[in-house]
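Below, in structure tokens: the form predicted alone, a single chain.
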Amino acid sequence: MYDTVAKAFQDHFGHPHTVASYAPGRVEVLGNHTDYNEGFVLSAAINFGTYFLASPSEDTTCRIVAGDLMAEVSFDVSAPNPVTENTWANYVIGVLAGLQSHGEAQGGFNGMFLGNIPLGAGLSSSAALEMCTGLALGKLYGIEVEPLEMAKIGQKAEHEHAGVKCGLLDQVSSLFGQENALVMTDFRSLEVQTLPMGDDAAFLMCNTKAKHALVDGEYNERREHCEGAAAYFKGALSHPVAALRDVSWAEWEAHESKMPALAARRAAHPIGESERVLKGRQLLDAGDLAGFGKLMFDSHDSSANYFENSCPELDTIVNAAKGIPGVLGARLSGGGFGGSVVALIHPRDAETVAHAINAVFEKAHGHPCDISVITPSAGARIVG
């Protein structure tokens, strides 16, 4: 893929690139919608990602090319404002705007990106694009930014340029991934740790091809209900509550009937998820993959029943997985409303499990799902 985008850059701009970066997508293993509730998440950078190549331009014009579409968007470096057409460019434009708050971007640039993360699969192609953009343009302009600050620049780009009030999970996972390890993030302290996985664990990415569009308000609606529920608990509990992370499952059960029904149901999911992540870490430390997998099934049930961010295609896979030998756990990954299921398996079972899942899925929905083996991989980096 690097050679492909390097040649395309040369052909399109008439000169070679001077800087190149790569950022992976991510799979969320446990901890759904806990990041903006200041909770805990287990995730992994994956072996699918995006390259961003750039060079200085001769004036103040910035030209961005999507390498798969060969579509171009241009703007002046002094005006990194959102665009209403070719809106994929807003992720790049928003990151440039964020970098400019840390240093001066002198002159324009020519840039091209190309990735192999399936779009709409819930594997965060947007965060990968933001992080490789940030690394490449940061090097091009000599603007140095610490990793956590770079993650925040990507998040701000989503908020202000793409219109999605995302948390920091996707960007942190893309930046801090390591080979054969999970990333555990505390989204209050922003402490990031890596947890090695044993040799007998692997993941299947099952892309349903059901497309989600988080900018349609579903994501933002759920976040608003979580914030409203946190405000309720702040007034109802005797201890300090800054976010749903501070509320236990027992406290939720005691107050469920006193809250607005929808807010209570939405809040149940991130409250339960943070507790599952902490328990999951203990099980991983003990080498109990079966116990960890059960938490993944529990997580999906919570998504479907409380947060209602699943869909029939995702439920088909998870329900089938519960009866397929060799599957230890499965759940939706990412924002939901479509996208992918991540399944925990033993590597030796990958082929037979994939065949069994696809047989059930195709019978139910009339087409196969794309299934790939996921390898926890290294995080974003400069590559040239």
Given for the second form:
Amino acid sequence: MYDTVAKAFQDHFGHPHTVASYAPGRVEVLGNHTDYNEGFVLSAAINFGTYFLASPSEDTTCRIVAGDLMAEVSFDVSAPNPVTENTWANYVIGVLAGLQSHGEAQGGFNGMFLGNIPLGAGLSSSAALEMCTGLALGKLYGIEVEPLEMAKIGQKAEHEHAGVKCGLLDQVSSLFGQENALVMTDFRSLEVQTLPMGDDAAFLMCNTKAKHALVDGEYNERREHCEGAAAYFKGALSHPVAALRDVSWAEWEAHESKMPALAARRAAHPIGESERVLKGRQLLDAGDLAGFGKLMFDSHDSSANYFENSCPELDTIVNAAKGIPGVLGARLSGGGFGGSVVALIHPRDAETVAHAINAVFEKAHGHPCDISVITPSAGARIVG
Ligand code: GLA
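Having seen the form predicted alone, the form predicted together with alpha-D-galactopyranose (GLA):
What follows is the whole complex; the chain from before opens it.
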């Protein structure tokens, strides 16, 4: 893929690139919608990602080409404002705007990106684009940014240029991923740890290709409900509550019937998820993959029942997975409302499990889902 985009860059701009970066997508393994509630998540960078190639331009014009479409967007470096057509460019433009608050970018650039992360699959193709853009343009302009700051630049691009009030999970996972390791993040302290995964575990990503309308709006609405529930607990509990992270499952149970019903349902999910991540970590440390997998199933049930961010296609896979020998656990991964299921398996079972899932999925939805083996992989980096 690198050779392909390097050649396309040369052909399109008439000169070679001077910097190149790569950033992977991510899989969320446990801890759904906990990041913006200041909770915990286990995730991994994946073996699919995006390259960004760039070189300085001769004036102040910035040209960005999406290498798969060969569509181009251009703007002046002094005006990195959101665009309403070719909106993929907003991730790049937003990151440039963020870099400019850390240093000066005076001249323009020629840039092209190309990746293999399926779009809309819940694998964070947008965060990968942000992080490879940030690394390449940071190097081009000589603007040095610490990884956590880079993650925040990507998040700000999502908030201000793409309209999604996401947390930091996707960017942190893309930056901090390591080969054969899970990334465990505390989204309050922003402490990031990597936990080695034995070679007896692998993930299957099952992309339903389902895209339900208003996904971004639903995401932002869930976030508002969580913030509303945190405000309730702040008034109701005797200890400080800055976010749902501060509320225990026992406290939720004690207040469930006293608070507005919808807020209670929504809050149950991130509160339960954060506790599941901490428990899951202990089980992983003890080598109990079956116990960990059970938490993944519980996570999905919590999504479906409390947060209502699942959909029939995701439920088909998870419900089938519960009865398929070799599946240790399965759940939706990422924002929800479509996208992918992540299943925990032993590597030797990959083929039979994929076959069994697709037999059920195709019968229910009339087409197969796309299933790939996911390997926890190294994080974003400069590659040239
Ligand atoms: C999306 C967001 C993340 C996170 C997940 C759900 O991927 O971008 O910040 O909230 O959904 O856990």
